[in-house]
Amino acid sequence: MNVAQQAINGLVIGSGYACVALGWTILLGAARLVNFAHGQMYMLAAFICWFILTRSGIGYPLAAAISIVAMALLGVGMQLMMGRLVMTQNLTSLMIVTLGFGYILQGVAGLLFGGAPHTITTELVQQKIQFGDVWFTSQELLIFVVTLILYGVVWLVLQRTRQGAIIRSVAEDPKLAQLFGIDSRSVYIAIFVLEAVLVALAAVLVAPRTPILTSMGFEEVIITFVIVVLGGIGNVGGALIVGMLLGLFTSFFGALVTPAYTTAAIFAVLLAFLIAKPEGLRTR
């Protein structure tokens, strides 16, 4: 086994785990929302990014942009439609709502772009990078390189800026925060649009590498929740670290004894994490 190589490998999927919790760990941790439409918004941004590319003949990067418009856009349909709930913070309702809601886009997907899957071929997935024995794809580069930079931005935004600090009141009590001058609803909105937009920027720059199914929403949502419980609510870098360490141990566990057991020992991990330490991470 080249140690190296699986290092690579598990840093590069780690990103990209990390990559889709960002959305969902602003929203139940910043806002105390939650979202478990989050993994079929990740599988639908993929199909319209493959859509347009195999339909349109446009590049790749405007088709990207095209998605994450169009995710932008079911942000704020969705928080729309759930505006009372999202007030009230009702989360056993938007638990509920949301779920529904993924089922949803994934039976509309099946019927669009039906059941078998589709690769999405971009010229960085075709550049190899090697160093030795240790190679890489610019893509992943790309993913690894992004990921990091949008948890900066991130970071900075929610825990230095007046911004984060109005999200923060906000999902503290909304109706409070509406008695200084702060609109709260304008603020949800911001919220799930930014969710939507993370989420279809992690599609655009993570799918590349998987076939897309419509079925993959799923595995997205498993794989969200347990980055943000172990890197504990809210906490951005926490989920980063997380997703790494992930990624590391997933690579690891099918190099040394098997993929098709990877999902099974991640949970196994997670019930050990939270019962020697319950809040999860705290690098704040």
Second form
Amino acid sequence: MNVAQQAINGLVIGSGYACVALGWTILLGAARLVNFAHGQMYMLAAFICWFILTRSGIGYPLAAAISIVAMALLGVGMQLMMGRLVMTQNLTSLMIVTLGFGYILQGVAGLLFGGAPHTITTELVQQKIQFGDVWFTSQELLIFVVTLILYGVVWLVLQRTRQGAIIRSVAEDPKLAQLFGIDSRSVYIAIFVLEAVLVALAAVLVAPRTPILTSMGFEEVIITFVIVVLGGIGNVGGALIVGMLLGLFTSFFGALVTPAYTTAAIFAVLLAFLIAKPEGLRTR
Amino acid sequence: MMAAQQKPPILRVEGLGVRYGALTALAEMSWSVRDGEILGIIGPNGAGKSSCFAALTNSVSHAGDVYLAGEAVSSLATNELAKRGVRRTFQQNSFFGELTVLENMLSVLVGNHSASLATSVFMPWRQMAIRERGIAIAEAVLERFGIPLTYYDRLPGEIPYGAQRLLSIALAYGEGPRVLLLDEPAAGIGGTDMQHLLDVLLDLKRTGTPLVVIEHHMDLIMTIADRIVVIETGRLLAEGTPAEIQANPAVLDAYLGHAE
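What's the form predicted in complex with the partner chain like, now that we've got the form predicted on its own?
The next block holds the full complex; its first chain is the one shown before.
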């Protein structure tokens, strides 16, 4: 086994995981909202990008941008529909509603795009970067770098800016925040749009690595859930670390044992971790 | 005196009405509060006192009009009113339970004492200076409301009840509202805490913050209020100075029952 190569694969897989999980980390941690349609939104963003690339002459960057804008609009629509549930922090109903919304997205995508696997082809996936006996693609480098930048920016916004402080108080108590002059409804819409944009960005970056299927949403939301919970619900730094570790685990487990049982093994790790440390990586 | 009479009241409500289904919680309610004045609102439980606050901050749908310094503001959302300086507290404590006392105070000051993303990224030293200044102001407000320094890093739930009540008022006060609405600030406190609260309220009045205070504690409200409005079953029963209210037969009737 080439340990260095497996480590690089692990970091690439891990930054992909972390990138996909970022939107939900903010949603759950900073705003106490859940979105079980997260995985299907990932799927839909990937398919919109694929559709544009295959049916028009538009290049990858622009197709990706269109896909992100489309998801942002979808995010606004979802949040407007769920507005009342969100203001009353009715998490159980939100869970069911978003889960249902996810299956609707999956059904619609199935009708539009069919059940066969497709691939998003980008030039960056074909560009190999070689160092001695290890290699990775330009796309993988892009995923890694963009993920680190996104986490840095999000951490800065949440910890060091007015918007971050406003989001924290809305997360604590949206009705009380209104009495302190904060427009909680708009803040929720903004957070949800951010979630949609981040998951779309993750999709157009990560999805080109593997074939895409309209049924892949569930797998994505499960991995995201594991990262968010292990990271310590809403702990941005924690999610990044857990995402990377999970990627390394996936890579080495696949190489040393078998790739077939990776998901099961990930859940075994989740169980063991939560039994030992129920609060995850959360500090307070 | 003449000049004060000519200026519009800082807050005036006119014909406020609130219905919860078939129940009329409040009807035809009108009162006003002037600069530097404390208006007391008293009445039996369920009389509609808190509905007054809910209606005028637009937290419930209601009839009637609200004027802030003469300007009609009935259609403004709760947060818009708060931005314009109409701040309230609740019978229950109103703070963020999972933020420390100091973080609570900072979150209230967020509009004026926080940095933009650009500042945080490109001028981190400025962001730190803004934060330091915000902390200084937050500490000054907490100190003014008599919340001891040793509580700043605690969660609100961990500090004594009297201090929690004062924290709720301090948060509503923020950097100085145009009018402060307090819903039973003395609920559940007594002894030295009560004296402390009295001092804080009189200090607010002295420094020019008009207050509307709903209170069951008669000693407190009769001591601090300039005028008192009595509400019974959602309607205005009487209005006047504390002395007038204490001598009003209709009020005595409502509070003590009919001597039949």
